[in-house]
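The data below hold one chain only, encoded as C-alpha cells and taken in the form predicted on its own.
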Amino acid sequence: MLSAQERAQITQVWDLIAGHEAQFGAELLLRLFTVYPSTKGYFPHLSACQDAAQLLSHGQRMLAAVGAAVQHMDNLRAALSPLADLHALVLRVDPANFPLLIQCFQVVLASHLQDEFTVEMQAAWDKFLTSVSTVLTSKYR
C-alpha cells in the first residue's frame, strides 16, 4: 500500500518528532478540542481546565500508538488490533472523529516541521494515517 519512498518519508518525519511525542500529542489534543469541540466528550478524564500534565500524558500515549504504527507499517492490523478493540468496543468512539484527528495531527506536524515537512511527506503521512484510521475503524463492522 505504501511505496518504499513513502515509507522512508514517514520514518524520516517520525525521526524528527521522536522524543517530543508528549508535546506533539498535547498540542494535537488542544487543536482537536479547539477546532472540533464535540470531540472533548471522548476525553472526560482531561479536566475542564485542560491540565497540562494530563494533556502531556494522554498525548504521549496517543503518539506512542502512532510510533507503534510507524514501526509496524507492514502489519498495521496486528499492531493496532488491541487499540481498535478499545476504541470500537469499549470507548465507542464515533469513527467520523478519526479523520478530524488526522487533519489536526497533520497541522501540528506542518506547524512544527515547516519546510522539513514537504508536500510529498504530507501526502505520505495522509496515506499512512488514513490506513491507521481504517484499521482502527475495522472493528466497527
The other form holds:
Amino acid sequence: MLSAQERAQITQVWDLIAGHEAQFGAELLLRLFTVYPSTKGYFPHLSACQDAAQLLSHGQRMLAAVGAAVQHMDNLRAALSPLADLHALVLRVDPANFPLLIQCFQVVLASHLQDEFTVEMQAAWDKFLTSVSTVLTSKYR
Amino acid sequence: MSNFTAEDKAAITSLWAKVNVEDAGGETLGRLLVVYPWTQRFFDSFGSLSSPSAIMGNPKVKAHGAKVLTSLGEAIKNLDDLKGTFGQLSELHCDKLHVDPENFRLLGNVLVTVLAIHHGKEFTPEVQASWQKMVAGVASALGSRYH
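Mind pulling up the form predicted in complex with its partner chain next to the form predicted on its own we just looked at?
Then the entire complex follows, led off by the chain already shown.
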C-alpha cells in the first residue's frame, strides 16, 4: 500500500521522465546489459547488436508501461494484467532478474536527478517498482 | 571470485579518490535504513530512526556509515584479495553481529546509487559495472567465513 506522500514522490519523479521515455529506457537497458550480462539472454537480438534505434524503441515501450503503472498505481493488477500474462506465458523472465532491473532503474534516476534524488524518492520508487515486478510475475504459477 | 580487470581497477580507484568518506558513508547507511527499513533491526542503540530526516541527520548513523566506508576504502587497496582483507570482519559479522549477508548486498547497491547521485553522467554503465562487481566482491568476502 502506498501512502499519500509515496504517491506524490512517485508522480514527482515520473513528471521528470515523461516525454523522455525512450532515452531513459534505452539507458536502462544499456546499464542492465553492461552490469548484468546474464540478462542479455532475454533480449537476444537487442543485446547482440545494441542498435541505438532498437534500444530507444524497446526502452520507450518499457518506460511507457512504467508510466501506465504510475497512472494506475492504486490498481496495478488490473492495469498490468496483459503484461503479467505476457511475462508468465511468453517471456518467462526469472523473477530474480527484476531486482537487477530495479537497481539499474535507481541508478538511472540517481545519475540524472543527482541531488534532487531525495532519499524519500528512492524509497518510494523502490517500493513502487518492487510492486510492479511482483504483479508482473504474479501469474507465473 | 571476482576478477577485476585493469579497467575495473581504474574506474574504482579514480572514482574513490573523489569520494568524501564521511559524507558518503552517512548518506549510504542512512539511505539503506530508509529504503529498506527492516535493516534498522541492527541499530536499536542508535537513537531516533523515526523518520527519513531523523535517520539522515542521526550522528550515530553518520559515524557508523563513515566507519563502514573507511573499511571499504581499505578493500579498494586490496581488490585482488578481498577475502583476506575481510576475513576477520566476516567472522565478526557472523559470530557477534549476526548480520544476514543479504544486508551487505543491499548496502552495496545503495552505495552505487549514492555514487551515481554524486557523479551523474560520469557514472557510465561501464563504471557502474565495475562498482557493482566491487560491492558484490565485498559482500561475498564478508559472508565468506559464515558458519
